[in-house]
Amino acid sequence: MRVALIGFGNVGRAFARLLESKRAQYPFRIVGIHTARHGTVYDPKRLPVVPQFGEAAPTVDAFLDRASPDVAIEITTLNPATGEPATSHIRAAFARHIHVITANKGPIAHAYAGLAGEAKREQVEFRFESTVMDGAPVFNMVRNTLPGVQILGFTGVLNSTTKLVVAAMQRGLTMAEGIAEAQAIGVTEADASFDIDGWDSAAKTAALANVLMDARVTPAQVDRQGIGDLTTAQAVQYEAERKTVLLVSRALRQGASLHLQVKPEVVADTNLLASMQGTSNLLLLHTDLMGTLGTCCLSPGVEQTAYGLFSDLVDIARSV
């Protein structure tokens, strides 16, 4: 299958390396890459892992027309307020009967129902496994292995940055120093305030609710509170009491109502949610038929996010 990338940051580069390593078994080929920063590059045969960019295509529409891929992978930077321009990129691909994969949670958090409807009308596939847990199976798990199960709610610790920042503050550092540590290992959003203020978690919460619970909400409708008010003195005190602060995402359906929230919670270090250290994430799904079950990803990085894209690509290839 011919693949075009919209965006080529750390995840895109890791994905290109992964495709090259699996090329003998999975002969996918990247035929075009379009970026806002580096420009655009095409090769109908196959681009190298380290491409040489030329002048940028004037629009994503023009890029898709020239690249003519079977699958477009949208991996631009998150805009938690609107989900744009990623949502428009996805719609441009659908309009050209191109399958789409995205690691950008914005479109799923803001426009999932509409996008899923458009994909169905255009008879193309739409996948987004890497949007919430760095490629760990969540959406594919529910779709493929839990037939007939209703998701009644969920509980998750889904933001790595805030956990790293709190851990740094428990060592006596300031919040700014903790953010700098997280930025140094490349796990923060481009604007770290999206993490600290809870917008990243709110977008993931909305995305999960939209896909798994047909919520049709946006991040602005999530009851959101970040960790910005936490002080170093408080963090150190919690550490002495063998507790920590986690930014927890929760969803609960009660009758016709659905409550979504992202808030800091003080939990004992023996709590299951606190067992996920560093960049590790945990999501528990509360269901009608299977009780509570979950998935976790231990110390994920860009390679795991890239694998989520790869698994979606394989899934699409098997479906068409």
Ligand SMILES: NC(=O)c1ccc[n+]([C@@H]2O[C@H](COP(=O)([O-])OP(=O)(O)OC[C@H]3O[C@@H](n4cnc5c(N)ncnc54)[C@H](OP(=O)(O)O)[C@@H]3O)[C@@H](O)[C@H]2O)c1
The other form holds:
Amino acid sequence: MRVALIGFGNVGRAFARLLESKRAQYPFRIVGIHTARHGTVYDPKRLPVVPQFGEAAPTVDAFLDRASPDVAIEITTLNPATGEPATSHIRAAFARHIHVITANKGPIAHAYAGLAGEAKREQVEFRFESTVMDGAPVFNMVRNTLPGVQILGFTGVLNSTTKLVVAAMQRGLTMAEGIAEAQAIGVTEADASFDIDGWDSAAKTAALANVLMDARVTPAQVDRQGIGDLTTAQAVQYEAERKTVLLVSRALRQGASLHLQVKPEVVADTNLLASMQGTSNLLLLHTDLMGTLGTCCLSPGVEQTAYGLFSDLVDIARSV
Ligand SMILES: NC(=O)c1ccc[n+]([C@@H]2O[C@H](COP(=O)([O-])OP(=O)(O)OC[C@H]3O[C@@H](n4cnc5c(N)ncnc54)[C@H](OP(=O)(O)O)[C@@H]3O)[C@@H](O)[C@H]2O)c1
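Now show me the form predicted together with the ligand, since the one above was the form predicted alone.
Below, the chain from earlier opens the complete complex, with every other chain and molecule after it.
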């Protein structure tokens, strides 16, 4: 299959390395890469892992026309407020009958129902496993292994930065020092307030609810409170009491309505949710037929995000 990448940052480079390492068993070929500032590169045979970029294509449309891939992978920078321009990039691919995979949660949090409808009309596949849990199976698990199951709600600890910041504050550091620690290991969004104020978790909550519960919401409709009010004194006190503060995402159907929230919760160290340290994340699905079941990933990194894209690609290759 011919693959084109829109965006070639940390995730794109890790994905290119992964494809190279699995080339003998999975003969996918990257035939074009388009970026914002580094330019564009094409090779109808197969691009190397470290390509030499040339002049930028004038538009994503022009890029897709020339690269002519079977699958486009949208991995540009997240715009949490609108999901753009990623949503338009995805639409440009659908309009050309190109399957799409994305790790960018913006389009799923803002425009999932519309995009899924367009993909269906154009008879192309649309996959997004890496958008919420860095590649750990959530959407593919539900689609492929839970037929007939209704998702009634979910509980998730989905934001790494806040966990790292709270852990630093429980060691006596300020919130600013905790954010600096998280930034040093590269897990924060470009603007860390997006994590601290709960917008990242709200976007993930909206994305999960849109896909798994047909919620048709945007992140602004999630009842959201971040950890910005936490003080070092409080964090140190919780540490002494063997407790911690977690930013928890919850979805709960109440009759015909669906309540979505992101709130800091004080939990005992022994609580299952508190066992997710650092970048580890956990999602529990509350279902009608399977009770509560979950997925977790211990210390995922960019290689796992790249794997989520790869698993989507393999899934598409098997289904078309
Ligand atoms: N990093 C992770 O572990 C992780 C985990 C889960 C999901 N994600 C999501 O995956 C996506 C990519 O993350 P990343 O860490 O690879 O980001 P990144 O390192 O900042 O790279 C972003 C890439 O997108 C390109 N880009 C930005 N705007 C563009 C536009 N309008 N047209 C074409 N290219 C554009 C950039 O071009 P230049 O190179 O020219 O600047 C760059 O190559 C994001 O949506 C992120 O939220 C990341």
